[in-house]
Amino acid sequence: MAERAEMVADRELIARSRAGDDRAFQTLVERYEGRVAATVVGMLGPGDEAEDVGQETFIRLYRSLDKFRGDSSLGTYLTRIAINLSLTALRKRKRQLSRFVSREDRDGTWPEEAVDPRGELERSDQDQRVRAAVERLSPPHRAVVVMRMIDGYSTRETADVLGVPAGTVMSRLARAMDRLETELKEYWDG
């Protein structure tokens, strides 16, 4: 019942935002900024890039208010925007890295991405290792892990946001979890 009340409240806030009520839009941002931040940081790691993508998510929402039909919840819609922008940022990051790798050195592997040192000091060693392992996953696998394991979306919701079949979500999650278990086994056993 509370979820339904929130949906109604979202629809009302969207209608008021469409009519030019900046406070209504600010309420939507405040309501969903935590969810968007968790998704973006899960995909990109902490730092300026994640903050930029988070802000761009809400800019895209604002620009598309008239197009939002309400077929899915606003939270699902925002997560879809955040995931798509994060995947774009990851592709851009990969292109930028490729500029520093000579043609002879390209063997299909890429240098590991650095973890933002500002946040490392604040996180526990365990959190650092898990985050680093998640960041080493391929973008499609990382998206599934972030949505299912961090954001708490169901398989169906994840499939809808990513535009893939539910079976693909489950197989990507299984592969990603196997890889994470392998990478982290030494740490947990050690």
The other form holds:
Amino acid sequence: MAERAEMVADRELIARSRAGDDRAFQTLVERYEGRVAATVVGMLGPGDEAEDVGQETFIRLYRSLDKFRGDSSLGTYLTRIAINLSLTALRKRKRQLSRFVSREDRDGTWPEEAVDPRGELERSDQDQRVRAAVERLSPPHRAVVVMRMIDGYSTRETADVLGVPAGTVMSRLARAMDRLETELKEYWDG
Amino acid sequence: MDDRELLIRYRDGELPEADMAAVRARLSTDPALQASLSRIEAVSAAVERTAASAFEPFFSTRVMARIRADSRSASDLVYEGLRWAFARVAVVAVVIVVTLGAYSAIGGGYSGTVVEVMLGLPDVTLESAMTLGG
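Starting from the form predicted alone above, please write out the structure of the form predicted in complex with its partner chain.
Now the full complex is given, and it begins with the chain already shown.
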């Protein structure tokens, strides 16, 4: 019931935003900031790049308000934008990294990436290690991990957003879990 | 579906009830499978704990500032476009006026305007018009 009320409120806020009510749109940003942050920071790690992609996600929503028909929930719509922008940012990052790193591991790992030192200091050691392991996954595997394990989407919803079969989502998730277990084995063992 | 996929779907409650029961039965007798499930749960919990819940403070204010800046940029572009177009229209208009003026000034004995020539109108003077009037 609460979810339905929120959906109605979303529609109302979208209608007011279309009519030029900036305050209504800002309310939508505040409402969905957490969800977008979880997705974008999960994909890119904390830092300026994640902030920029987060802002761009909402700007894309603002520009496409007239096109949003409400076929999916606003949260899923935003997640789709956030995932696509994050994947684009990762491709751009890879191009930049490829100038320095000549080898990409063929079994799904990703070259070591710079992480935000300020964010590193603020996180616990375990969180740092886990996040670093997630950031070493290839973008397709990372997207599945973020959507299934951080955003809490089902396999079917994840498949819809990523545009791949559900079986692909499951196989990517299983492979990513296998890698994460291996990378974090020493940590679990003590 | 391998055991890892099976256990992930079991953990997330995405299996049909019959399959859930089958996995439960296997787990009760298979220590290796139990250990696999424990590792999956531990990794899942650890990843979930890393989830960010927000950006830096005043994120929505920064988003709105960028939207307003983009809007200003768009209106600036329209203004610049119109300025560019009007500047060229003005130049073309001045050239046409000067050309017509020059043509009229050096048109020789024929007193008709360019428009009259183009439309094939007869050369009418005040004197001939008065003659026609009677």
